[in-house]
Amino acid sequence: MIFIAIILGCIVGALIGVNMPMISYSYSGYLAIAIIAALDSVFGGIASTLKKNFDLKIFVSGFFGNAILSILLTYLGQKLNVDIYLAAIVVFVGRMFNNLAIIRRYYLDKWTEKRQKNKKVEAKEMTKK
């Protein structure tokens, strides 16, 4: 179910992206940091789904909350002439890598369990012969 929502979201995002006008250079920094924050939430949602503790309210609030907070940090940093947005990038990208590692480990464990099961079945068949 969640994967259908992800695919649908990607398709809708691609269609909107193709039909939207170009983003001005002055706003591209805000959009980039918001996309990184949103991707962090998406990877976190996938990881929590695999851990079987996904909560839609937490996902949606984190998705929009992280994006808005990162945009505000970027805006504040530009007004203060300090690159505060770099802190948000480091945190969000670090969390993305952490969640990606969780996802990778889950599928690797599943794959190795499947291989071990197949080897046990083959061994039983060999002993029966």
Given for the second form:
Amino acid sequence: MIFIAIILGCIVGALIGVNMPMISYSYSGYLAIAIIAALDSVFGGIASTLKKNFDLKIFVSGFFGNAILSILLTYLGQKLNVDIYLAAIVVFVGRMFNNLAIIRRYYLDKWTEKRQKNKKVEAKEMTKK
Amino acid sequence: MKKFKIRADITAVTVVVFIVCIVLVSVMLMQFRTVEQTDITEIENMRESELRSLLSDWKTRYEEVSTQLADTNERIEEYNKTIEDNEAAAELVDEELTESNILVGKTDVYGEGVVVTLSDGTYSRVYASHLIDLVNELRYAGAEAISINGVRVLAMTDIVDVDTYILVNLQRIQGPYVVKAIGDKDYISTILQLKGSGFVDTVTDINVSLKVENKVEIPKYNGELEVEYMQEVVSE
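We have the form predicted on its own; now please give the form predicted in complex with its partner chain.
Up next: the whole complex, starting with the chain shown before.
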């Protein structure tokens, strides 16, 4: 069900994105920060799902709130002539790597467990024979 | 799917994931498109303030370049001036050189002057002393160039008797001796014909004939002018 939703969402999003009008180049910087923030939220959501403490409210608020907040901070940084978006990128990308590491470890553990189980089964079969 | 049931309804999660996917993918695609196309339509996508800053940038750069251009032009003018100066100096040196060449006797020259022809008399032949006297007197009368039988007389020229002929500039010449001189023809002829002291009047033992000419040609000195012993005194 969820995978169908993801695939359908991607297709619809791609159609909308292709047919949308071009945005001004100066705004694309804000958009890029928002995309990074959203991606960070998505990876955070996946990681929390694997940890089994996924919260829909936290996910949705993080997804939209982080994006909007990063855009606002970038705007403020431009007004103050400080490159705040660099800090945002560092934070978001750093968190993304953290979450990716969590996801990776989860699946690695799963894999090794599977192998050990298989070995044990094989060993049992060997002893039986 | 079991894990979602702990905290949230599965339909709500599905809807949220659907919306999130739509938003994320559409925004990312928009971003990709802008980033791809910015190179082609860069100016059209820019805001006014950016264009303004760009314009001011270009303006400052233009000013810098124009000042540089002015500097370079000035330098070029300076160089041109020095070149002109050098040319003027070179011309001056050239003029001086030709003048001194004429004075020293390294060039063929012509001009108004007199031609004095000496030939042996009935009782006496022409001696070097006659020629020396004549050259001296011509010089006194302001002759600028003198030649004897086509041999140019310079500052260092020697005129010596050897047997029956005369050496001028170590060149052997024989009579009749044609002495040509360029200078003020009237003045020279007057000096030479002065009663009692002029060469024509005082020298009677040989035949002297004086001719005044409007165009006397005198050849250049054929030998090499070498300075071996003397050196210029440099005053400090």
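Numbering follows the first chain given and starts at 1. It should be emphasised that the depicted structure is a prediction, and the values quoted were computed from it without experimental measurement. The term rigid core refers to the maximal set of C-alpha atoms that superpose within 1.5 Å between the two forms.
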* Asked: Superposing on the rigid core, does the Cα of residue 8 end up 2 Å or more away between these two forms?
  -> yes
